[in-house]
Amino acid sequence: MDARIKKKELDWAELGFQYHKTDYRFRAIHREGGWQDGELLGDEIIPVHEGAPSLHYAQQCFEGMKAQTAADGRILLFRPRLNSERMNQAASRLLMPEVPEEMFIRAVEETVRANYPWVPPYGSGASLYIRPMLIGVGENLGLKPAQQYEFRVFVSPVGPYYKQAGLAPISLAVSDIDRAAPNGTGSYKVGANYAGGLLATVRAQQLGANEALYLDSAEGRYIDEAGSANIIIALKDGSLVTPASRAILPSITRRSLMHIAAQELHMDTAERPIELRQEFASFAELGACGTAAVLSPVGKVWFDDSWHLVGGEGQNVSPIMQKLYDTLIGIQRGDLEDSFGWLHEVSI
């Protein structure tokens, strides 16, 4: 990359989590049983046939990733092959062609490299959000898979997902809306899961919460996940637990945090069913985690028509969540040793 290429003149610290049009995006088309090589485009608009199955039958899936700038100028991705693997699991579930891992990684690298001026500088508090997506396109009407597919990767510089600065606590409100059934598509990153949760989010915000919290659809007893994040819980006995459910997204962030807790913090960890009402008194700290939010401590939860403080009255610190957050962010930004081999450098 030419050293004379300058970063965009943006107020990186005030970006917020919203779309900003960048210069290039990657596109590849699948037709007649095979993928094209793909190319970079300048146009952000996708022309889609009115009969496209992605519009009528939600035949589409996507991923969320980030690129970070290290102190030495390297551009770093975090565990991108897991994103490729998760997208292909969703593609297979929706009868779409898998995107070869080599193409997925190449597309992400080319898109990030082409948009280098938009990658936030080190220390800005911002990152480059990466959105790989796969949609069914082309002429169709009946309920059947598309005849053509488009794989696209676009990027946007973003700030924190929640408006609060730093590791400020958020609040969750238990929803009476079911997110997904155990044998449905809840464990796949597909758009229909999120559209169905928009009403739950609005209702939670009307109660004064940041986000909805879903319980299992069978009994309404066990924690599944929040509307845009997975859940981890530090118990008062010193262990860290996370919900076991067939209806929640297998979060790469959650998986990494649980590994950090076990290997770096030497905590006992477990993935198991967690009954909200029966176990809430044993919660020392609660966190919502994901690519966008990273990790946000939860200060209170609304259920049974009232607010319940996590950790008890007067609890306003989350030392375990802070340590997990600092370690994860430190690895992602290249500040801490990547002893787990999680980082993937994009050559510039």
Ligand code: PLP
Given for the second form:
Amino acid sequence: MDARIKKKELDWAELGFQYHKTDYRFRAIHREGGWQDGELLGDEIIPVHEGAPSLHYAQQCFEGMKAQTAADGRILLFRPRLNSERMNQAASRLLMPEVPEEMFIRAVEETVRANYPWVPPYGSGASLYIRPMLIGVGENLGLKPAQQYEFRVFVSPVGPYYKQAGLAPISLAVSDIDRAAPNGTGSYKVGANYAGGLLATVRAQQLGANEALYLDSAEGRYIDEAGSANIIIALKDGSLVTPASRAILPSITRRSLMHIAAQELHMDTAERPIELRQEFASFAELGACGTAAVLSPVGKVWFDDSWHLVGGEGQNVSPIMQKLYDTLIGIQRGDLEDSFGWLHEVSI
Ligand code: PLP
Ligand code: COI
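Follow the form predicted on its own with the form predicted together with the ligand, if you could.
Let's see the whole complex now, leading with the same chain.
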């Protein structure tokens, strides 16, 4: 890449989590049993047939990743093969063709490289959000899988997902709407899960919360996840727990944080059912984690018609979440040693 190519002059520190049109996106079409090589395009508009199964029957899935600039200028992806694996699990579940890992990684790398001026600089607090997506296109009226698919990757520079800056606590409101059934599609990153959750998020926001918190849909007792993030909980006994559930998205951020907690912070960790009402008093800190959310401490949770403060009255610091956040972000930005081999450099 020509070193004279300049970064865009954006107010990086002021970016929120919004779509920002960048110069290039990757597109590959699957038809007659095979994938094209794919190409970079300038046009952000996708012409889609009005009969496309992605529009009618939600035959589509997507991923969320980030690229960060390190202090030495390297551009770093975080565990991108896990996103490829998860996208293929969703593709199989919805009877869509898998995207070969080689194509997925090449598409992400090419899109990031082509949009180099839009990758936020080191220290700006912003990052480049990467949205791979797979959609059923082409004409199809009856309920059956599409005959054609489009795999697309676009990127957008973004700031924090929740309005609160940095590690300021957010709030969650338990939803009376179910996100996913135990044997449904909750563990897949498919758009249909999110359409059904929009009302829950709006209702949570009407209560003054940032996001909805879902309990298990069978009994309404156990914590599942938030609308846009998984949950981790530091207990007063010093351990870190996270919900075991078949209905939640297997978050890559959560897997990484649990690993950091066990390996670097030497905490006891467990993935197990967590009963909200019975166990709330034993919570010292609660965090919402994900690619967009990173790790946001949760200060209070709305359930049974009132707010409940995490950690009890007077608790307004989250030292464990802070340590986990610092370690995760430190690895992702290349400030800390990549001892687990999680980084993937995009050559420029
Ligand atoms: N849960 C939901 C519903 C999400 O949308 C996300 C975001 O991707 C996550 C959890 C976190 O997953 P990850 O850490 O892989 O981004
Ligand atoms: C992500 O964190 O990447 C997501 O896909 C969450 C989404 C609701 C923005």
